[in-house]
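Next up: a single chain in structure tokens, the form predicted alone.
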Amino acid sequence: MIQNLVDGVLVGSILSLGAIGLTMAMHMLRFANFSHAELLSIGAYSALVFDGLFEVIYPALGSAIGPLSLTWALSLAIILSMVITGASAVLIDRLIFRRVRAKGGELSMVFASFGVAMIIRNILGLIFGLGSQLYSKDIVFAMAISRDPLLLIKPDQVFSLVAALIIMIILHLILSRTTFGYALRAVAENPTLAQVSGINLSRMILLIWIIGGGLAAAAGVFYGLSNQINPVLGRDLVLPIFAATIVGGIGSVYGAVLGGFLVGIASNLALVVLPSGYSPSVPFLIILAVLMVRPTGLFGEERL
């Protein structure tokens, strides 16, 4: 049970990063964006491309950092993948969502997001193939583990958890200590009131797409460090990310963080009593339970 609890925390940190951008976009644009999880795939594969490119340009960057399978090339690739994925999120909104928003309703946006998800998934499959890939070129580093009498943890998992927590702390400081953060929180919680107060709603939506895409890219890479990446990565993570968003409360950044950890821990603790084949259903059960008990989520606003 201790092992499952630790694994749940590690998975929860990834889900939290993915849920932050989703919860803000859902609250502002008023639609369930099922293509958001595909941004994790874009980020993961962008990092894979830049990782190989940097190693070709400067082979010394291909050396691993300590006991990790993470290389210096991949660490630089993570930063670039966040930029690329943030730009991709903006491009998708400009080309598809904004046009559908202008002519259709919320249901049309949901259908459009399904189409976008399928397009991204198939494009990645055509370019990179349908097989799974590892970031590490050396299987020794990829499978390196840290042993303890009670726990079995990969060094890459520890790095992913620490890096995710650092990103969340930085985001918290931005949201709580800067004027930009106050405006961002205001737009995420009440777009209409924020616009009346003089905040440029279009600009803030643009920034939220960038931030959400960047966080999703980091989540995708961190997932790939301790697992394998494949074109259906987004499909496998979309339900847990939605569960984290709903548990925390749509529109609440801090709720998304807490929801991610709760879903990750619950899903892994469920493996103690359920066969592994039933684990994908746990996020769905969590969504149903939250909707029945508290439809607005833990930090969601009650509406009259």
Given for the second form:
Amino acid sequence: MIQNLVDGVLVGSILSLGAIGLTMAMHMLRFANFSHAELLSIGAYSALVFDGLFEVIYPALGSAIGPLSLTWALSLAIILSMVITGASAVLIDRLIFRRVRAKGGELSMVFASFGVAMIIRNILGLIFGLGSQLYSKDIVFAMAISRDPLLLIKPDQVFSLVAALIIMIILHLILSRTTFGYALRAVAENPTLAQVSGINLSRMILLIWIIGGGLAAAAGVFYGLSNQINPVLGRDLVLPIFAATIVGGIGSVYGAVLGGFLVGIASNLALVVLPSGYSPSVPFLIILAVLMVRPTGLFGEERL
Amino acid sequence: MIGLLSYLVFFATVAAILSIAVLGLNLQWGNTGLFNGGVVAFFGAGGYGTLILGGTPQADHLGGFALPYLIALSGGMAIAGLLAWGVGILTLRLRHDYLAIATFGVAVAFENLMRNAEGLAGGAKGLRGFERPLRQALGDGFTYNLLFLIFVLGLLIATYIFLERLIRSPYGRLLRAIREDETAAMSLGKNPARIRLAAFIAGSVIMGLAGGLYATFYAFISPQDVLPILTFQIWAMLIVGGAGNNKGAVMGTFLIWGAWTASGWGLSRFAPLEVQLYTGSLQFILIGVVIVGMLLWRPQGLFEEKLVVSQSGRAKHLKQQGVRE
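Can you give me the structure for the form predicted in complex with its partner chain, which would complement the form predicted alone we have just seen?
Everything in the complex follows now, all chains and molecules, and the chain you saw is the first one.
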């Protein structure tokens, strides 16, 4: 039970990172982006590529940091992969979403995002194979935090959680302390008025994709660290991430953070009562519950 | 020769069944503007419902009520409708993203439930113990398949005529009015939420019919038949054919199903073995490219929606010429 809670927090931090980008894009561009979770896959795989590359160039970087299975090479790779994934998100927007946006309604964008998700997922499968891969083949044993009740945590998971929290705090500082943060919130409140005040809307959209992509990449790598990397990673995470945004309320960054943790914890606690085969359905049950009780989510505003 | 002919019958049967599902989606998306991200759940509800209600009793899972076929089929459709009602009532008053996400979730949960709940529907092994109607009289051979094709085509034509009449009726105008401008429709005293719910349920019942026929055709259904890819295929069919146009929906179905079958056959026949492993991936990319490509270059589809203008005067004149956007 407590183990489930701890696991839930760890998964939750990953979902939060994914949901922040999704909720911002959904709020600003007003469409449910079903290809957002594929950015996690792009991030996880590009980190895998850079990790391998760094280890070949500087074998010294291949050594693990402390008790982690994480190597210096991989930590550098995470940063590069955040950049690459942010750039991919911008590229996808330029190539597809922006053009569909110019032509059709918001729902055409949702259709397009499904198409994009399928293309990305299967191209990753073609390049990297359909099987699972790992960042490190070394087996890292879980540490027993306490014996009674038995509580096991892998050092990598602790690293992921701490890193995710640091990223979120940095984002919070940017949103609440910088001009960019004010501009972003202004655009989210009222795009027309924000533009009158001299905010460049298309630049804001660009920045949202970069931030969303970067956070998704980090989430993808952290997921890969504690699980495996495979091409269907995005497919498996898309519904939990949507659940997190709906729980938090579409458009609320802080809601997305809280929603991610709540969905992660709820999904893991559900396994106490449900057989594990049903875990893919749990996010859907959470979505249903939120829609029944409070459709706008925790921090969302009513907007039709 | 008979081999080719029986293959054509097989192909036409599956394509006609899928056409019915695409027509159902057209009512939701094309005419009412409702996004259904989980077509496969309603299709599957119809299929599973039909087999459970019409199958012979089984020891290891629910079902085998051995009801007469047409009652079982109607029951399957009713189950699909009930599922749609449940989802619709929760989401249709909200922002349209919610319907997209919730229907997508229904499809995931439906497949997951069918895969795991062995006592309900046989789990991953699928649902067996269904005898195709009139099998004893007609046997299993070519005659049966031909007659079944005629039965399916009859239902396809019936669905088509029903929908054509519906969209030309005042009710059809109302659906389009809500799609185009909800506020304007409300100002005329219409209740968009209720009408959208009705259209969503009607479309899902039609998808349930398609699912029921599909399961009857194979006398079997398993979680493999309700994977998300089917939803995307059905969308691609509608988008290629032209949302809002029933004729286009049927044409799109035959076109995409033809392309899907041909690409699968071509890859398995001519591609080297190591490429064949990735047949699925390549075909999925194809469907993705079709969806995105159509949205980018021809969002109205091959057969665009014929606008029905009810105004007199100039508009009537335009209508006769077939108005373009």
